[in-house]
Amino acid sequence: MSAGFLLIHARPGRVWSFALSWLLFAAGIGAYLWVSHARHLDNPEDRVTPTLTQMAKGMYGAVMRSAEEDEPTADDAGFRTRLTHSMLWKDTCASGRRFFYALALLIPAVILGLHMGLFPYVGQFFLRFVLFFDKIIALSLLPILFIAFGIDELSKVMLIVIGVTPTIILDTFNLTRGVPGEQVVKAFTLGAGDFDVAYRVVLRQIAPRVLNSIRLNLKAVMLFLFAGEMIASTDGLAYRIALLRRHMGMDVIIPYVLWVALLLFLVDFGMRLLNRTLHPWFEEA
């Protein structure tokens, strides 16, 4: 790298890359263990910060152990029964169950923000009423979710929906709309119904961008997921966090926490990896 490394035409090496790249992470990690070992020094007992050890031991117990609600595993149990009967793995389906349920409610809204944005008539019925639901904080309907749907697994993906669905609406209405016409007008003197114009011209040039922004909103979908969960729920990530919390069990909820980033870091390299396989013409900012 030159000498010059902090000008716009600088270009790392491959080496360089991979050093920066980690750089942060190294730092994070460092400035936890000198932390966690300083506080250790001046109290054994801390579990504010736990050791790698407490966190290794913790976490062990989370996957080869059941859920302090359930029946105890049997002790000749082989690893796999201990694995799929442990307090992880039942968080981590619940969790990602209602992700799921949430992430495929949100095709409809991807169809609706198309038809708003090419249908005039569709676009002024639902528009005004869309920026305004927009703007309904989320977490305010949780009360009324729970009156109306109950405290079981409906509304807590209904408050996932509620939350992300308007942004996807208009964030898909937006793209549509910045369609040129003339693509539009183009389809149509080769003899494409208002259909073709929406499925096969316009919705295959915003799919990439209508992926990405899905991707984006991962975080928010995440986000309205813990708090129902936090709220009321008897299994899921963020109740094992909540209900750990309580007894300062830090040696677990660090690692949870890293486990749920992992997950979604996952997921978005998943769909990220799938918007290129399916638009390898489309350039990522």
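C-alpha atoms forming the largest set that superposes within 1.5 Å between two forms make up the rigid core. All values reported here derive from a predicted model rather than from experimental measurement. Positions refer to the first chain, counted from 1. First, how it differs from the form predicted together with its partner chain.
In a rigid-core overlay of the protein, residue 11 has its C-alpha displaced by at least 2 Å between these two forms. In this overlay on the rigid core, residue 22 has a C-alpha that sits 2 Å or more away from its partner position between these two forms.
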Given for the second form:
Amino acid sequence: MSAGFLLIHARPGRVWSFALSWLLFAAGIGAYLWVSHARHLDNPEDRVTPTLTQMAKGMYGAVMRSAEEDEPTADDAGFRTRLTHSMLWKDTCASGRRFFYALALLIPAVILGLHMGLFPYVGQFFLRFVLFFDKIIALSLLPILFIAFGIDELSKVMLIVIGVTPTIILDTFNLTRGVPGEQVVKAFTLGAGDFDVAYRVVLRQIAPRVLNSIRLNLKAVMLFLFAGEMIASTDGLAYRIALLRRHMGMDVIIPYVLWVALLLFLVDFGMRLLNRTLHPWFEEA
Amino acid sequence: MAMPLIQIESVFVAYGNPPRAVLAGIDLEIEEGSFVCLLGQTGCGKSTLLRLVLGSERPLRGRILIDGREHHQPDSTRGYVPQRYALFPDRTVLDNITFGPEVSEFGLAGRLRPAFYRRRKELRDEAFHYLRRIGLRESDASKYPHQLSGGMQQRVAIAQALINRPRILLMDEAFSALDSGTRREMQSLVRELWKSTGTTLLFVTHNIDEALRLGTRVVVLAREAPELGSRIAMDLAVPDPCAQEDIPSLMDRLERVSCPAEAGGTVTLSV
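Structure of the form predicted together with its partner chain (previous: the form predicted on its own):
And the full complex, kicking off with our chain again.
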């Protein structure tokens, strides 16, 4: 260890880097297990900090058995049937469907932002309104949405759309504005028309940045999705977490939280991979 | 006498609030096939004048006729090579060069037609021809602009503009970001391409030496006083080819008109 230890010019070796980056995980898990162990010594019925075996059992139930409100699957059913009828499967599908509907509805938002940035009349028409809408706290609209759209799927998807699209529109708008004017002029001098410029020059150029901006907003999408599900839903991951809270079902809640984190990570990772494959010219800053 | 290709008639431009004159009464006629260098100091409005010809800006007063017609937005009669951002970063060198003919011949849905792919093959062959002409290797064709040096990027930008065979090519400080060695190479390349294509060239620069080496005509823009807009301070026909020994004396003359405020100092120094 040299004099520069812990300072800006320090160069941790591979072993150090690896050990340091996992240390907090190890500490967190260790602390949990210790607390859990201590609480179980005190009270074997403790439900607040389930042990690993309890969580594994809880998760096994979630993966292999159907939800309480559904018909139980027959005990002799095959693994596949039991999995596709399980609580976790059903919740994941329900949440995933809403999530992807919301993502699909972001595409028009991107197109709108692009047009606002390029066509002055479209920009003037929408910009002030979108800026105003962006300042509305989407969650405060929730009661209005429930009244207007009922408490079924539509209102939950609308909550996500209202919460996230203004950000995406404004971000695309700014990215479009950020494309150097030379590029647009150049395209015109090469014989391009207005829509060629919009879709073949500008959209192509901002696409990786737009995708990154959507990636950053995935958490917001999930936040609104969970808020909607926790308040009014009969299935979905957040519904289950909220429901199990009443039973203090920490043995399922904790694995569910980790499962959601894993899913979100996978979606984000997939989008990063997609970005890199589709836009090999893009260097991430 | 034939009508000049570009006619600039008493053009006046002002920016800002309160408006400050940038160009005050510019009259200029450019013949087809000439190579005109617009010379002037930073902020004298030479790029503004270029943008007016390009059509991306409009004059407050006066008008600009190209081939007898006013143009209100950039189009394919005038090619453009800016100092920066000349290439589309999301396209390879080859796709950058073929972009012009591709968009002018096929609309947004054109890609779906088989004719597009046949035509693209032809265009690629043509692009390779241009690629060799500007001195790039075939292996550079699949590179992205950010993988090329500044000089290479400008070479590709010139090929990209020329493949569309514009009647007028506008270059805005196209070589100002390059080192002097590369700049010399680019100058002889442009000169050569100008001779072989017969395009009318309008080249904006702040470098006197560059203007003299390139142009058949050097037009100097300068302000008579800081609060006034720029006017044409000098319109010089350059002998072709410009003799090496003439350059210092011409440079001296141009220097005096392009910065009248400092003219006194320049003269005493040269005496």
